[in-house]
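Let's start with one chain on its own, the form predicted on its own, as structure tokens.
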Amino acid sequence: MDGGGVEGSTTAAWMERYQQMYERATRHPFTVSIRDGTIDLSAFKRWLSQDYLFVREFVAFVASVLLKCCKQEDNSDMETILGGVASLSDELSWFKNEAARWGVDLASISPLESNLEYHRFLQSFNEPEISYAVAITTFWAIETVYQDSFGFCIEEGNKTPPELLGTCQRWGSADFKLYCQCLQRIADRILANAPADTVKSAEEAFIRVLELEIGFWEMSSCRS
């Protein structure tokens, strides 16, 4: 487990605490499917259709990730999360593309319950009372998992199915692996000057998305 924090840093200390929860995270029997090559494509697709109405939440969100930003009075996080921003674009055009390719109709899918949940814990950062700690560590927990579920489904000796390499490379890939390492540290920053009960906030919410990408997964492969 490598989230390219730094070394005694309270995100590194906090995946150390709860390593059996993130390897749950981003070790799950959905994801080691893809990378045994033993995926159902059932379940594939209605990932696909579910994390494509994700994204279009996770656009909100990192949108208030970004206007807490700007409120601070050191906003110097700015470029790197609007970058995150920017990307959403091209990510939201992929999951059409890649739907349309599938044969999944975006336009009748309607988020599961696993999903709505997910959804209610992203709007709740709408409320100007969460921190911009809380925000940015939030945002870089959910993209940590991706990148560490994925990035695993593309390392030596995998058998994912070419068809899915694709799906892998995007968020398993080098380049989003220091995007993420440079959140990680944005979020170290933070919360090495950030009070006690606003830590405290944040270590929560980094459990919680845990949870709900356990949950996610499990709702893809149909278990929930």
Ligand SMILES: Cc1ncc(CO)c(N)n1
Contents of the next structure:
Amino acid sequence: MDGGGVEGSTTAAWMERYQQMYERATRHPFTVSIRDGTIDLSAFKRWLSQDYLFVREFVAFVASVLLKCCKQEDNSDMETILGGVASLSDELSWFKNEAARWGVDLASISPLESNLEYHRFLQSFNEPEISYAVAITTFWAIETVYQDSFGFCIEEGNKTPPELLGTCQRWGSADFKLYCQCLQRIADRILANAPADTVKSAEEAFIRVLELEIGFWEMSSCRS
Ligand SMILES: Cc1ncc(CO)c(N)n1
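In place of the form predicted on its own, the structure of the form predicted together with the ligand is requested.
After this comes the whole thing, all chains and molecules, with the earlier chain placed first.
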């Protein structure tokens, strides 16, 4: 398919095939409790500080995706990914401001086990053998879980506490959704031209992201 849309695409097919797991990642009790207004603020602060450490690691991951992109013969996706790297600079500042607002001292935080597990997964993309197709699919999946999770917190009928709306807007906004759709179109185009074993690896990476995202919410809720 080459209409630029996402319906009927490889990634859309996976979202359907693994719908249950996708829902566990994007409608997790942690984010649903933000939407309900029943969120435990100590859990929110745990998420905030752990996600700051995640994003620091994510910078290196996105840089590795950018590097793989630049090595492609057709590197027309470069600007989109470069934009992603650039926006993480603003994101790190946002985390620092937000942490100060909540009285969280980021200097004294160390990563919990589920976060470390996610770090190891992200670091594995430094290997030049990991293809651009797998990397860009992983990048899309990671961003999309947050977009869908936080987008739900600002959809109609939400009771999200006003002091958490900024967080939800960061990933739930219409602009961030467009950005995720742009990543999805890139992933689908690359996958459409990739060999079957690469597509299989990308599918496995998609599932792994869902597992790791569920683990991250569990960790934040202190359920694990
Ligand atoms: C754990 C996690 N997944 C995805 C994102 C989106 O960038 C994030 N900030 N943290």
